[in-house]
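Presented as structure tokens, the chain that follows is alone, the form predicted alone.
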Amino acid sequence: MTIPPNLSALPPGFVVLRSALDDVSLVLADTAADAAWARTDHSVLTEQEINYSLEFDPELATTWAAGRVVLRHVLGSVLDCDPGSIEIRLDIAGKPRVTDCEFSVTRAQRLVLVAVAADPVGVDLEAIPEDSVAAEAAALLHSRERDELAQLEGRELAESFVRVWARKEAFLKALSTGLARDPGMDYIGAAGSPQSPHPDVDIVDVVNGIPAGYSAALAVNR
């Protein structure tokens, strides 16, 4: 099955990004800027989704709902159907799925990034953390990755850590395990290009179109 990159009907404020994986549709929305309408226009959401969002505190509820609005509009454009009519279900692992394609969605503060493909796909977008947070969280990585990061400090460490973490989460999402699989199990690396630990999974950094202060990665399981 091939999913065509039919993104001609995207709403205002959605930006189509290019990556090294041409068979993936990748869309970024800034819900504090041109796509701010997604924070208040919940017309495509189901009653269940609206009720679910209300279980969070107000800011998190708004962020979650905006992310689901963005996701539904991207899926509607790719699949050429009404965004509100798409049935999004959870599989046994709790991962959201639809019948006609594979997708992944990630949120980082005001930003929402969605990837759609024919094969299992994972995308992750992370804000660069405080230096101390990055230094502490590095303990969760593979021992070789920890050794690579141990040579760095300050902002360089934080930027390198979040690059590795985005690659790691994208990879684990493409495997459909998420963080149920120990992020320290697989080596992906902190170098300029990610190294996939699985022969069927391609991993790339997403650079073009990603705002300063963030890092993103994309993975496809073929």
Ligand SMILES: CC(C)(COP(=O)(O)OP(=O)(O)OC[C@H]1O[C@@H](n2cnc3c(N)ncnc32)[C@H](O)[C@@H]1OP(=O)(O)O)[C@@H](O)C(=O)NCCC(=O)NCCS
Second form
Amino acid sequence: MTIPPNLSALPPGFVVLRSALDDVSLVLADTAADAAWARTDHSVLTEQEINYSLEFDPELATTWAAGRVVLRHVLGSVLDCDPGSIEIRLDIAGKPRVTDCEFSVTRAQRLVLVAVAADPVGVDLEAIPEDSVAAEAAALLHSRERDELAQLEGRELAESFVRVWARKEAFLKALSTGLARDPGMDYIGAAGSPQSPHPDVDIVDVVNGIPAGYSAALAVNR
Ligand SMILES: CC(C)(COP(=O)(O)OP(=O)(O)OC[C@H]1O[C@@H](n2cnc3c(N)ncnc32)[C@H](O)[C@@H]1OP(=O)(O)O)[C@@H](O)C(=O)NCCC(=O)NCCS
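Alt. form predicted in complex with the named molecule, vs. the form predicted alone above:
Then the entire complex follows, led off by the chain already shown.
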């Protein structure tokens, strides 16, 4: 068993979550509540990150920057170093990476969720969408997943859709492809527990600590 990366003192408002993958450290920050400071204190961001965020509209810029602030503080805690000094580079697939650990970050509205592990990891957090959005986006899933959802409607459909979508994005992030790999290619399943399409990848739902109205999943590629 691999030991999860150790987290030294975390900033205010950061909450360590438990998941079924005990070799992954998982941290949630609510940037509209106890971690609201992450929306305004950009002292750990590089000039390049600040300029990048300014390419978005103001709301998206604030959300992106807050996510990067949270990520830098979590990595600083794991690597026991100044969060502002960590070199984060993009790989060829657009996945941000650091030298000494594997990580994944996801933002959903005010929430930021970060996973850190020794092996490539993927985490996804999604707000449950409008019923009509879920019905339309379900077309992107694997044919067997579409069949599973076809029996549902309304909120039940939206909740099941977002559960499988979070599982899928976590899986695709752990593979490091992101959505460059067709989300309709792999069957993970909408019901019960996620079914991993790959023997080296474990996928779990994250339930503990996730507020109502959101769905989250975590994957690790061993
Ligand atoms: C990565 C991706 C799955 C993100 O999904 P999302 O729900 O919009 O956003 P999330 O907040 O959950 O995740 C964003 C994070 O994913 C990570 N990410 C980006 N590319 C990644 C990849 N190839 N593998 C793993 N993680 C990746 C980044 O850390 C990013 O945060 P950052 O902008 O601070 O660096 C998706 O946007 C993607 O695959 N993009 C690249 C490929 C693409 O654009 N294809 C065409 C779209 S149809």
